[in-house]
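The chain that follows stands alone, in the form predicted alone, written as structure tokens.
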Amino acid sequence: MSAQLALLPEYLTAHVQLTLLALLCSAALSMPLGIAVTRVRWLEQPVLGLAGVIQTIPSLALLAVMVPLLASMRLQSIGFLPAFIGLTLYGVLPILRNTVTGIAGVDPALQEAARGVGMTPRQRLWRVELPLALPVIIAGLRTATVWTVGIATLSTPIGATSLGNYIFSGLQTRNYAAVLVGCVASAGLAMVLDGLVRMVEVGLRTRRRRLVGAATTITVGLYVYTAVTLAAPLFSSVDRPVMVGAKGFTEQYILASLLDQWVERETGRPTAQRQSLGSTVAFDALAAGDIDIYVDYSGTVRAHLMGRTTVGSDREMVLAEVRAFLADEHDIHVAATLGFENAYAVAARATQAEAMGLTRISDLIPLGPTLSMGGDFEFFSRPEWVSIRDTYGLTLSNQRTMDAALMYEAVAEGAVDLISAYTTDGRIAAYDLRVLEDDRGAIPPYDAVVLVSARLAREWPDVLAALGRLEGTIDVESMRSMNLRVDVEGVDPSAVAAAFIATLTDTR
């Protein structure tokens, strides 16, 4: 526990900054674009509808399509500025809903009043209408603040740091104390910023001026200390750190760890994580130059990049293919061959494979119909399963898609018959699993292999030439028990990283 509270103020410093500034642009955003709604009323419809559907789109959906859409436009494609600016789009519905309702509730004969009174447009505005709507237009401000801090944790697969680092990273790992400090945290924040606007909303009502005071000194002075912290790196004279980039699975926490700590070993360079990534977000991240480091497989550039669905079962061959298409189409160099393998096999219970005599993928064919399976979030759409299952004639009887980390539970207890694994995954002995030979060569080969940018390898090449000496050190068996170590013995990545490092200097 000492561990994870250690990374709080900056896990939070970062959510803070984000929820703030998205509040703010989306408050700013919002009340206006109401106000003028209820002035030229045909705009309501179309805009409210815009809203609207931006709303509809889930929001972790609506975080990742800002990463292809910002590379497109030479933009900084992971990290603070999507997540910036999805967590704005996302707020803007219910502050916009709120103003447009609150204003037209305002009572006709108040307005009349208004008017007969001589006030002018802007006077009723600001003195009858405004102040009439603003318990419903603080209302969908304090729903839009408790919105805000809860998607901001899904800022993390986009490269953004946020109380979901401890979230993401604690669900793969099986670290519940990771995952109870980034819950606990993130509803403590929601609640002390939808208790500051209440307390503008109540101080304002009952006219009470130093409860209003104070949740504005308390609310400034935390917008200061965003100012503060995100324009402190571009006054530090500290060199830009090498980026490692990880996805979002145990094996990729514990190479990234591998990767920072081995770099700043050998050529004394500061570095830095980006976490939990998706795989078209890390590759994409690392060809905009936003990562500069991670580990990728040869069958997913293959399968997933190049779009290659027929099966190359040469490593070799493959590793060949896929260092020609980074070079030549992305500009991107492979450092580094790791030396094992990690494909995706399909796995099952040992007890029940032996009571059903299944050793090979082939004897599922005449079961198919009776089992169900589960995948990662990626899995079932890949060419992968394509190809496993046009290979062997496949039909299940459901295919389920959920986390990584809880697919080997969900094998293990029977919710399952079948999972996506991954054949370096400790937890395939741990929960006494049996992978299922790919006897018609259905699976590609999938070596670990340490991609870099082209500006890493244009501007430091004492970090190229470390991570080349890194070429074949690890075999499958010590991968597989450095994952067993962190999901079935709660060993944390970096300790296991290091632990690993030590070997290797010890050898040379």
Second form
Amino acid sequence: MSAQLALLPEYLTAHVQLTLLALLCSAALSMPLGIAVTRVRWLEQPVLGLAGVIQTIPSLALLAVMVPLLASMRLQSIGFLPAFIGLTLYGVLPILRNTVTGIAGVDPALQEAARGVGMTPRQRLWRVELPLALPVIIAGLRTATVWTVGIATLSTPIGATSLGNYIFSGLQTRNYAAVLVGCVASAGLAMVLDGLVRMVEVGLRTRRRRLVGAATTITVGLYVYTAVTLAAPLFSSVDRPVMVGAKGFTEQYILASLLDQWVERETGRPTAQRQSLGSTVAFDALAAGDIDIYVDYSGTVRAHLMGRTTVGSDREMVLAEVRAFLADEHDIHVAATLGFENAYAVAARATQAEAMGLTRISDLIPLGPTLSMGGDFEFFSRPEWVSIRDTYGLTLSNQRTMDAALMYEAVAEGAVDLISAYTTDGRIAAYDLRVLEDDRGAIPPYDAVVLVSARLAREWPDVLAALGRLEGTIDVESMRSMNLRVDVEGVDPSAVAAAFIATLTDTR
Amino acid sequence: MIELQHLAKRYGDRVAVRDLSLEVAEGELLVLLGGSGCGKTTTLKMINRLIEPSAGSVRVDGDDVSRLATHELRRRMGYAFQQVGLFPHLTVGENIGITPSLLGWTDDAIRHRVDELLALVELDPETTRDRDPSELSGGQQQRVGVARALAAKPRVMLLDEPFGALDPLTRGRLQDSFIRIRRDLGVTAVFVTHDMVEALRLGDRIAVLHNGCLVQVGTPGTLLREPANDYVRQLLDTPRREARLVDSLLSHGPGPDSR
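Starting from the form predicted alone above, please write out the structure of the form predicted in complex with its partner chain.
Then the entire complex follows, led off by the chain already shown.
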């Protein structure tokens, strides 16, 4: 718990930065727009319609869509900017809708009185319509505040640090203390910000200047803090740290910590991590230079990025193919092959496999229609699954998509019969599962490769050399036992990584 | 002072006001009298352009009002609304001072004027000034409405059934106050009502409107002695008819059932 709390200042600050700036821009965008809509009535339907459409996009998808969108405009495509833009768009609707409703709801008799006493249209807006619509507008602002704080936790997969880092990594590594800290902190932040907006409202309504003053002072203070913390890196003379990326599962957290500690130890350069990135987000981030290093798998690169639908089964050939493709197409380099493979595998409970006589995937062919299978979020849409299905002619009774961390429990408890396991996963042994042999070679090889950006290769040869020294140092048993320690024993990934580095340097 | 020439208002095919010409002399109070939908409020609102006429013109002090900026025109005329229309987010004092503040008066001048007006409409400045309009009774709110209309010392006042929603006793007291205020200030006024007694009490002259047309205009005496047609005769006979009804009820008891 104390290890988790130590991260709180960083995550909370990042979360506050994102939320406050996004809310400011939401309000700055939607209030004038709402006012404009009440002046030019034909705008109302299209504008509210568009805002409504944005709102119907699932929040995670809206944030994820920002990544390719910004990349196509050659802007920073992962990290703060896409999260900020997505959150801003998300906050527009409640404020916009309430501004329009609030102004439209002003009593026509008062509108006429405002004209009758001789107000110009502008004076009517500022002296009558806005003050009277204020409670409704503020209600919209409060909705937007609570939503934005909550949805900001989803900006972790697109590379923006937030309180979501606790939740995503905590769920993956079964660190429920981290999940708890993340949830409590974000709920607390939502309540504090909502309370501030409410204070302003009550103060204005009851004409208590001191209350408004206090709330305004705190709010301004928070914005100053945001501005200062955001601007600080711009003025610091320290080199930009070597940025290590991690996708959102246990092995990636361990490897990112391992590379991070290794580079810092070997080169003395400052390092930092971007955790819980979406699978393609990590690659896009590397290509764009937003991160410098991350670990990917040869089969993943080949299937997702090279678009190969056939399955190459030879490890060395696939590696060579991937290496050449990355260098030619993206100027990305393979600094090291770590030595282990993390392939997809089909796994079943050992007891059930024993009872049904399952050892190979081809044993599933006659039984398929009676079996159900769980897969991670990507699995059933990946070429590997298509290849397994078509090579073996498998049909299953049911396919269920679930969080990778929950998949193992699901099969162990019999909620599903099969899962798409990963060969390095410590939970295969921990849950007493059996990996079925791929007897027809349908699953491609997945060598773990350390990918580095063009810039790192060019500007930091010492880092490149240090990474090269990791070539072939992690075999599949080591990786599996490291995963086991995190997933089952609940050890912190960075501690596991540190222990491994200690063994490396001892033998040197 | 105020001249309406061939004034008309159409909403699509419906005619609200038809070819109406009238003059209001300096210091005079003209009542626009008629039943619901006769066009009296529409006519009043065309004077300060809360409603734009379809045809015809309005001149105030010889100036064609369509040539003036609407907000400047309206600041020169006080307007008292049927629904009062006090702003609920402003205090009583701020409501009264609103037109002066739009005209850029100093805070001191506004404060002084607000207290003067509160006293004029028989409200205690000390206890009323800083209250919310919602804390006042209907009659008090309407007094504040009249004070607001008078705030910028207009030479013309437009009043749209200002006492219409009040109980008869309160209405009577406000009429008394209004007669006194007008005598003190000598403003020119156009006063819309459907209440015959009110029209006869307040009006220097009465203009009777029916279905958007001006039927007759004249002093209360002229109208009573020489009604132009049956409609005017019936309308002006209303108070006497009601009085006779009351007399007969008093002498014969309320009705057959309770006899």
